[in-house]
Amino acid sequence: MGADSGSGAAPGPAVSWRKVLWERQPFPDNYVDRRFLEELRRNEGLRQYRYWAVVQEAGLVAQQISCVALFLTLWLYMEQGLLSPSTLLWTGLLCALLGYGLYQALAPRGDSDNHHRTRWSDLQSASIFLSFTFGFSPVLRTLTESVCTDTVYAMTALMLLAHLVAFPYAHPSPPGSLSLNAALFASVCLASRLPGDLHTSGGLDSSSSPSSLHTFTMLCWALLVFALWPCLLQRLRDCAPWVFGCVCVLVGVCGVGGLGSLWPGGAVLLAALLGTVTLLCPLLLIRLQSDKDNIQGPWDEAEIREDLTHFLH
């Protein structure tokens, strides 16, 4: 449709066209005048990104992928008998205490959540969770006994992928319910395929079922990595941005190094994935911004710009 276009010939200049619908005019319904394209606007409100700012935001995605890799590395160490569940459990407890102390130290002085929630209530919540988790561990470790191992591994991969997709990267504290539940379900699946604590004359019997301590340890570490760690990371992101960047790099290095100690090929793939997410994808985003071409004009839907809040009272 061009200027002065319509289904028929437009009347002469004696009659002026007005852009109204409530008045009958001697013009076709699809008629527009020469001012139609004068109101064309391109890329209105286009946001310009800086490369290193985008890299810093992409670091949160990379570190979450590294957290999944670290969790799988811990499971591989337990599955191969290189790390006992008791050692891993005490290490997790120490990390939780250090992380809680750092979280409290970084809390703003005017934080209302700090006043309403005391350390005693935090201790009560942790005790209730640990008690219920340890009590239900004998039940949880038998949930997938009748499922073949290949199916369990496929479900684990699917749940960890769902965790990464559904994770609230914009504000990871607290983590989303779908993301956290997917990670916990994956930890239950992995715990069911750990070797048991029954010993034979030749060593660990790999055909025995996992003990309740294995399941309890996996669930505790799943909560530590996928629920508590994002809360501390969000606090670092708000209070110490430069520390946040260093922590993301450190988590990525630990993820690649831990996986490389057991599977060098997987470490190479993980490093390539982290480099793509952190460095290549932000560069691609900025390069594609120059090709963006959005047009706005009088053909768009009408926008009410008047403040209508006084009608709500």
Second form
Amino acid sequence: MGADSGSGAAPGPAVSWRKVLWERQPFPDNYVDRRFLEELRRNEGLRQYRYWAVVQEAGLVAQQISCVALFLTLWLYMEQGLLSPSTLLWTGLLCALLGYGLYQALAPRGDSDNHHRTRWSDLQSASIFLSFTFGFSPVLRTLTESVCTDTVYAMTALMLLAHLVAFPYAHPSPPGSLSLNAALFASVCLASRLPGDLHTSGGLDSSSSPSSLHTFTMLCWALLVFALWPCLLQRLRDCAPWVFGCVCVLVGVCGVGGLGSLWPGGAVLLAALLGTVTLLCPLLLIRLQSDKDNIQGPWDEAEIREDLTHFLH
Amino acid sequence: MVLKIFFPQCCNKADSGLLVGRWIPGQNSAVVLAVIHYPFIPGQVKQYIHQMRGQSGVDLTVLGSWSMPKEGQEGMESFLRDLSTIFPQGQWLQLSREMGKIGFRCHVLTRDPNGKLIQQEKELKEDGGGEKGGTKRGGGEKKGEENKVEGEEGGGEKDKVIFIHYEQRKVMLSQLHPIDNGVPDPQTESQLPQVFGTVCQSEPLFFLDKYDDGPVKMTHWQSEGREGSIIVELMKQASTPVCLLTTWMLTLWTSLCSSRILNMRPMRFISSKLSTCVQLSYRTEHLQTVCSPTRATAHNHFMRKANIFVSFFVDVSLGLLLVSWMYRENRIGKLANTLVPAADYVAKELEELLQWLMGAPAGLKMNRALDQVLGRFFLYHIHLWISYIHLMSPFVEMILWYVGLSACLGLTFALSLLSDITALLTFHIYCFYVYGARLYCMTVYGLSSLWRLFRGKKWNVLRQRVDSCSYDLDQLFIGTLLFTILLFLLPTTALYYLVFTLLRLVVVMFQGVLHLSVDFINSFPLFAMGLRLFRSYRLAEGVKFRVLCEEPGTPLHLMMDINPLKVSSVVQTYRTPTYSCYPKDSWLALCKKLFLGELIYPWRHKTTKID
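Based on the form predicted on its own presented above, generate the structure block for the form predicted in complex with the partner chain.
Whole complex next, starting from this chain.
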């Protein structure tokens, strides 16, 4: 539709058409003049991506996938009885202490008062976690007794997928509710499927209900991997970005390696997936930018920028 | 304008005389009530009419003259016309009839502004639009108006006269529906209620019969002799002291019931739950209405009293019948002896049910630990309950014997007693239902709240909506744990809830049936129904007309028959308002409550309406 191409007779008028609503003009209602679509803007907010920057950001996604794979590896080890729960528990606690020390060391130089208070609340949170987990373990271990194993595995897979999808990759530190809850749900489902310990819970029932220690260990590791590790990661990213990249690579390698020790085929698949996510997808993104075709104009909805601070004065 | 004259059938063969009745204002119609015969003294007639006007409140006047000459008598038209000067009216009707002929003739004399009388031609027109033979139904609409018999075809000054015959006794006794409770404005009220009202209120006019030595001799429906019956008179005489005695006893009883001892909170609570006590208070109120010494003036009050009395009478007689049947051959003892074994049987069945639930019921997968806990808890309850029943068993027969005597007060009491006994015997089912429902309700609410936490949202109580919320780490952690636990425990609690709700619903249905039948006996208007069946003219919905005589040269004669009220309208109009048991929620609301685990009390009692 070019200029002066209103459908219907456009009287060659003495008056020129004005774009107003309240005045009767001798033009038909759907008349447009040659200034039509003058204000059209194409691909306004187009960003120029650089390959390696995108790869770096995609590293976080790969890192999270590897975390999930690591967690599953730990579960597989416990299920096949290759690792005892007590070993794992002490390892976990040690890692937690190390991670906490690192976290505090990397903290921005604030006042020590803040640190003091935070340490006390951290201690409180930790004790709440531990006591609740320990208290609920006996309940949790027989929770999915009557549910069929396939259902449990399906639920776990679904929940882990939800965790990956809903993870706040931009800012992992306050953990997203849905992602964390899905991960914890999946870990509870998995924890109730661990094989039992024969000399714990009275040997009357010969069914394979896991002991409380298994469940407790599983949940502690779930908490570490899904709730506390992202906070440390955020700190690392803020303070030392080049370390962050190395850490992502390290985690990826550990994941592939861990899975490979039990299931080589899975390791190959995981490596392929990581490679795709890290290297292939950014390439696709940049390639497809050229096909972008957005139009903006004055017909768009008004956006309010959240800068209302001038109202404060 | 069409002039309508309502003429009583009893006066069709009356001797010549004066017509007494009433002009209906604004409608150009007249109601003839009686005929006063010769010989009369005009002064006495006027005095009598004045007296009757005062007694009845109806605007009685002399409407005109009636002439039916016997054989051998000559016509008295001129004499009758002169009479019009004695009784000054706006319009003077001169009706005449000849022996052997069916139709009447009518002359209307109007007084023109000068005071002279002009005669108007009347008889010549055939009937116009309106009726062409057959019957016509009138009434049934809002005002019960008869069909207007208009239909003039040109010729303005030639008016038509229509005679509408009515049976005086029936119209006097009948009541037109729908009943107007207020005082109707005589100008705007429609014709039919005015006609009925006139005849009904002119009862004092019909007291003198032909055997009385009164100042005038009249013909009306009762002139052959007043009806009366010894029994009715005796009952009327006896009713006043009986009513006074009953009222005094009832006052004693109500004051006893409202004494302080019986009005403490626990007693009041219990008595509001037991349907026998409710029924007792309700019947007391009824008796108070019936036995009040004042006469019922309005038709509504009279019908209400009669209905209550008849239903009470039927109820008590049925109750006495039941009592006599039950106490013969010591059936009540046998009943008492089967109560405790029945309770035992119910408990045993419940135990078996619980054992089934504790296993794998219907192949469903239950959480074993919770299953065992709940099952053992309920089993212990049943054990307690059975011990209690066995403790009471020696006294059951005696209690039942004495309590069963109260069925003498009526069948409704027996049914209420049965309902109460059922409630007491199934109290443990009610308890189980409450436990199960509360547990389920908590589970459902917890789950819904934690599901919101799962998604990172929160319920905003102020705005009554769901908002997003950023939770702390420990809140998220504990919330997820609890959510998982509740989710996997849900099937178990849901199953227990379902089973006990079904049991409870069965009991509630049974009680509901009993309550509905009690309600039916309480509220069904037996007297009105009997009246409708045997004296259908007393409850009128409207009228219908049929043509009696349609000869050319004479005015149209119609017969007005009363259209009785439909049976469904009888029940609807005269139903005694009760504390009726009606379902409190619609089906949808009930289902929603069941789903959420809220406690349901499907039957709610309305308080008695005071009319």
